[in-house]
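Listed next as C-alpha cells is one chain, alone, in the form predicted on its own.
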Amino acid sequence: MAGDDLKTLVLADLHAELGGKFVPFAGYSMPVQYPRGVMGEHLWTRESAGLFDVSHMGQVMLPLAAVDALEALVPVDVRGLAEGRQRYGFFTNDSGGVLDDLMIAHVPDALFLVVNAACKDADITHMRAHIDGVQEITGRALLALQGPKAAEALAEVLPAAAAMRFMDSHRVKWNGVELWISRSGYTGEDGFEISVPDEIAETFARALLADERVEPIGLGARDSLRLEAGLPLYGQDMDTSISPVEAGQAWAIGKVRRLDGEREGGFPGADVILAQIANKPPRRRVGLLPEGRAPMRAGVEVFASADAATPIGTITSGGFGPTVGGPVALALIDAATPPDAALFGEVRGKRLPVTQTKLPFTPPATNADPDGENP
C-alpha cells in the first residue's frame, strides 16, 4: 500500500477496506479515489456530504502569548481574531511572494494551526526561528466532512456542530474524548474540519460513514472540488514567486495591517505586498473556460491571439470541472489585459481558444462564505 519511504494515515485500513485507490502525495499514501470515481464523490459532495481524510496536514499550537509574534510573519490581523474564530493567513517572504497558506484558530489560551502537508516541516522550522512555544500536534487525526448535508449529518454525531457558524473553531466531547472543531473548508460547500485523536479515528469516521448521505471521497475529487470554487492551490496558484495579491487573496490581509492602518505592515514583504494593494499587481489571477472538453492543465502558455509571439501569461492549475460540465482552468496573466479580451492556450502546438470568467466557477454555499472568509 505505501512505499518504505511513504507516511501512511492511522485509517489506511479503513480506506483500503472502503476500496480507495493509493497514490504518493506530500510524503504520504493518500487515498486517491475510492470505487465511486472521481467524478462521482465530486458530485456526491456537491450533493450530499463527502468525507475526506486529510491527516496530512500538519498540526500546531502556539502558546496565546505568540499573537504578536505570528504577526510578524503574517499579513493577517491575529491580534482582532476572537476566542472561538478562525481566520485564513499565509507566511510571506521579504519579496513578497508566500511561504505557505494555513489556517489560524484562537482556541483556549493558544492559537491552533493548520498548515499544508508539504510545507509542514519548514513552516515548523520558520515558525521556531521566531516564536517560542511553538509545539507540533502529532498522535490526531484531521477530517473533513463537507456539503450541502454535512451539518445535518454530523449533528447526528455531534450535535452541538449544528449551532456552529461559518469560520468558528470550537472543543466538543465525544465519548469522553475531546475533538477540535471548525466549521470550514477546502470544496467551496458548508463543511467542517475535525481534529481527532488517532485512538479513536476510525470509530469517529466509521460512525459519520454509517449515515447514507456521507460516502467516502478521495484527493482526487478534493482537487476538482476546490478548482472549481476558485481556491488557490499552495505550490501552483500560490508559491515563493507569487504574491497573495497577484494569487487573488488580497482580502485575507487585514485591515489593521493595511496602509493607515493601526498595525499596518510588519510582516516579511511588507512593502511589495501593501504596494500591489494600492496600485494592482503586475498580474492577476483570472478563471479560464477552455472551449471543448479537453482540459488545460498547470503549465500551459495562455497568449492574446492565436499567433503572438510572447505569452501572457500562464495556467497554474486545471482540469474538468463535473459541476460546471466542461473543463475550468485557473491562470496567473499580465494585469492589463482587458477583462473581457479573448485569449488562447497553447497546448502541444496548437492555439486553442479560451474565455475568460469570473470565479468561482461554481457558487459558494450560502453558509460558505457569509463575511468574505472563504479560504
Contents of the next structure:
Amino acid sequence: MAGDDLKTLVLADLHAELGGKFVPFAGYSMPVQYPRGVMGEHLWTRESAGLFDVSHMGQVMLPLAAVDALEALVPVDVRGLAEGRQRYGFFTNDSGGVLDDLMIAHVPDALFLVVNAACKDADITHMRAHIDGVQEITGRALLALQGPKAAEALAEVLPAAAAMRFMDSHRVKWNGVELWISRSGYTGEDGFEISVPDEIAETFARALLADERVEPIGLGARDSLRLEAGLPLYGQDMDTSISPVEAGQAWAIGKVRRLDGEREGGFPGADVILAQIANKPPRRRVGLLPEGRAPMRAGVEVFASADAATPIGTITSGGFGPTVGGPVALALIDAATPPDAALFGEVRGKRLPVTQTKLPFTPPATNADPDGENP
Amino acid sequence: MKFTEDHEWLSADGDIITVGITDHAATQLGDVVYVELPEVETQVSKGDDIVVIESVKAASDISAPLDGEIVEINDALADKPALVNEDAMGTAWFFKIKVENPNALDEFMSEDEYKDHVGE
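Go ahead and give the structure of the form predicted together with its partner chain, now that the form predicted on its own is out.
And the full complex, kicking off with our chain again.
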C-alpha cells in the first residue's frame, strides 16, 4: 500500500474494497489491477466498459485571455478551438522535443487542461513563467469510462452525455453538482473523461459501477489498451529528445501553425518541427509485430538484419496485446528504413524477426472527430 | 515437495527433480503470456537464470535450484503459457533436472516453511 511519501487517491478506499492491488506510480499509490487481472480487464474494456481512476493527472484552468500565451507554448490551433470542444497537443522545447502531452478544452470563459501526472508540477511552473492566471485545480477526481458500452452506461446516470460528440467538452449537472465531461480517452475506445468534485467522487463512481456493464480497470490494462491503440506514452514514446513528428503526432499540429499558415510557428522548437514536417524527420515511429510469442519491451534494440552490427532503432513501448493475442511494440527507427523491410529485435542476446505494421494494432472506435482532426 | 525462496517447487523422483513455480508466484506474476525454457541436455549450475517468464506486466527469471543436467522440458508451455496460471503446481511444470546429489534437496523449505515465508 501507500508509502509515506506517496499521495493517496480520494477513491483509495473504494479501490481497496474492489480488490485493487496498489503500486507507486508518478508519486501516487495507484491501483494497477483488480481481481479480474490485466488481461481480463483489458478485454472487458474492449467489449463493454471500464472505469479508470486517473485522478493523478493534473487538471489546470487558464483564463480565456491566455489563448495566445498558450499558443506560444504549444503548436496547437488554440484560437480556433470552439467553446465546448477539446484538442490534443503538447508542450514543445527549443530543440523540437516534447515536455509533455496534454488535452486542451475550451470551456465557458476558460481553457481547461489535463496534463500527465509525472509532468504536472513542471508543466505548471513552465506555464506560470509565460501565462498569467494559471490555476491548478485541486479537490476534483478524474475518472475515465472507456469502451463500446461506455456511452450507454454513462447515459443511465447522465442522460446528457449521450449527445456529446467525440472531443466535445461539456459541463453537466449531476445531483446539483457540476461535472466536467469530455468525450475522449486514451484506450482507442469510445469513452469519457469526467472531472468530479472529491466530495461526490465515490457516490458517482459507485453509481457507474452499479451498472453491470462497468468494471473497475487498473493502470496495467490502461497501458496495454493505449499500446494496442498506438497511442504514445509520454516519457517512453515521446520525450524531450523525441519530436512530435518523429512520434507520429504531427496530425495534432494545427494547419494555421504550420509553414505558410496564418500563425506559422511561434512555439518552442518551431524551426525544427516545421522543417521535419516539410522534409522528413530523422526517425519515424513504427508499429512492430514480433513473430512468435516473446514480448519485446521498451529498450529492445531493432536491427535491419540478423547480423547487422549497429541498431537502426529502439522499441519505446512493448508488451503483450491481449486483443491482438500476441506481442506488439512501438519503435522509433531510422526514417530511411523501407516500410516493408523485415526487421529484428534483440531479446536476451537473440535476434528475433519482427514485422512492421500500420497503427493502430486494433481497429479504432468508429466515432470520428466531427472536426476531422484526430486520426 | 520442497520449496525455494524464489517460489519454485521441487518434486523428486530418485535423482530427477521436477521444477515449477508456486501458485503464490503465479498469482503475483499475473497472466503469463510467454515462457522460455532451457534446452534439453544443458548443464546448469545452481543460481543460473534458465527460465524466462513473461506476464502481461513484466519479465521474470527463474534460476536453477541445483547443479545438474536438464533432461526434459514442458513443451506444452510453448503453446499454452496460461497453463502457469491455471495449474502452476501440476501440469505447468517447467523442466526436469538430473542432479548428482538428491540429498541436496534437504536444504530447501517444507510446504509449511514456505507458507510462513510468503505469509500465508
